[in-house]
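Here's a solo chain for you in structure tokens, the form predicted on its own.
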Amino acid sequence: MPYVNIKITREGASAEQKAELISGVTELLARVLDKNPQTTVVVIDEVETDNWGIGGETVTRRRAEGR
């Protein structure tokens, strides 16, 4: 049973593109290494930009300063 946790920032990814992602994983999952995609877990995990930390700084501080 395949589980996949992805992690992307809070900044509003909608439902559609979720879906997609989730639809989109349990394909290449079953096409790459046949695994049933009746039993494949794909858990999207939502972080606040200030939980999430590049080269020291937070993504909400690197955004501001536009990089």
Second form
Number of protein chains: 6
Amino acid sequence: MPYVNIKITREGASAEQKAELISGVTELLARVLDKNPQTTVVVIDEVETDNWGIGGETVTRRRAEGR
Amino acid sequence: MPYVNIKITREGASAEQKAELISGVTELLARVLDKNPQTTVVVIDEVETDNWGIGGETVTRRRAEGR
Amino acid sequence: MPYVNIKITREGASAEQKAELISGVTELLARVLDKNPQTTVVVIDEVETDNWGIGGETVTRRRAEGR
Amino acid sequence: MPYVNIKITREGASAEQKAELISGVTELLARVLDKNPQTTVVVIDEVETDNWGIGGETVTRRRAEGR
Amino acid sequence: MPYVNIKITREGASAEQKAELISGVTELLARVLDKNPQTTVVVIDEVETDNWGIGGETVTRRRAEGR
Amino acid sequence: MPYVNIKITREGASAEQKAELISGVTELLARVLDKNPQTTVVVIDEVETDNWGIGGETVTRRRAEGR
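If the one shown is the form predicted on its own, what is the structure of the form predicted together with a further copy of the same chain?
So here's everything in the complex, that chain up top.
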């Protein structure tokens, strides 16, 4: 019954990688807290780099500066 | 003043259906808790089926298998 | 499979009222979008009035002024 | 270390405006609560006007009526 | 830089189990998407069973019925 | 009409500081994007340090080590 929301920048995660995140976090909750995998919901949000800030600046700017 | 966030998979909900969700949940909060409809905010997120997991797998895969 | 998050101020909603919100929004999603009620998840957050702002001020202050 | 999520309707905010929101809210948290700007995360969600409701109706409809 | 929010019912997860969820999901994101663990943020919300609904009813009621 | 959610660790923010965050972020959205302050909603979540992770460990542990 857990609900997990994963937010990452939209920088090319593949369908396979996203499926791996979903199975991995579902297994983690089953292993650590004995949560039922059948009702564990995982939602991945991919966010444009213009819309993600850290350190007071956008990821777009950080990427442009090679960070 | 309530805030409601509805997350569904992106599988063709029409503008009319989304408007019906918005009016329906606003009325529900007014009826049950006497919340002012004028300041009730509803945000609907439509999520790609690759990005939604349940039972440890993506909805994309479930749909491909006819589930 | 939808996920709904309802945020309200913590001002005395009863367990019965919260159960009514949960059943109501689950039925709404079944009726409008034919979503399976068995996997519809609803989470209600009750937020202290010091922590909820509208119009640039806290609900605590608004309530103190009879608004 | 704070996490801030800003949701606005998708109505033409520019990259510069979004960067200004990110720097502004990061500075606010540093000034008011002495939070470290280097680990403050800000995520902006721009939501279609069909998917945003207030007063029981969509923003699309409100805009069409000049509100 | 990812942000992960895990919502579970408040039913006795220990500090050690929560620490294990945090380290586990941080490692998962590093392994699958090469995300920097140092800036991965994880927030766990524990929700009262009165405030969590599935199948149109609260978890409180389901637990009372032995489900 | 914007909705802002600010998540911080529960480490003693005062009602005055939270009111200052609410007014500050509301003014920021009015200044940068001309958003109406009257319908801007801000919700602050204060999260236990056991439930907040960064760098793969809880804030509780980081604080215990003087970080």
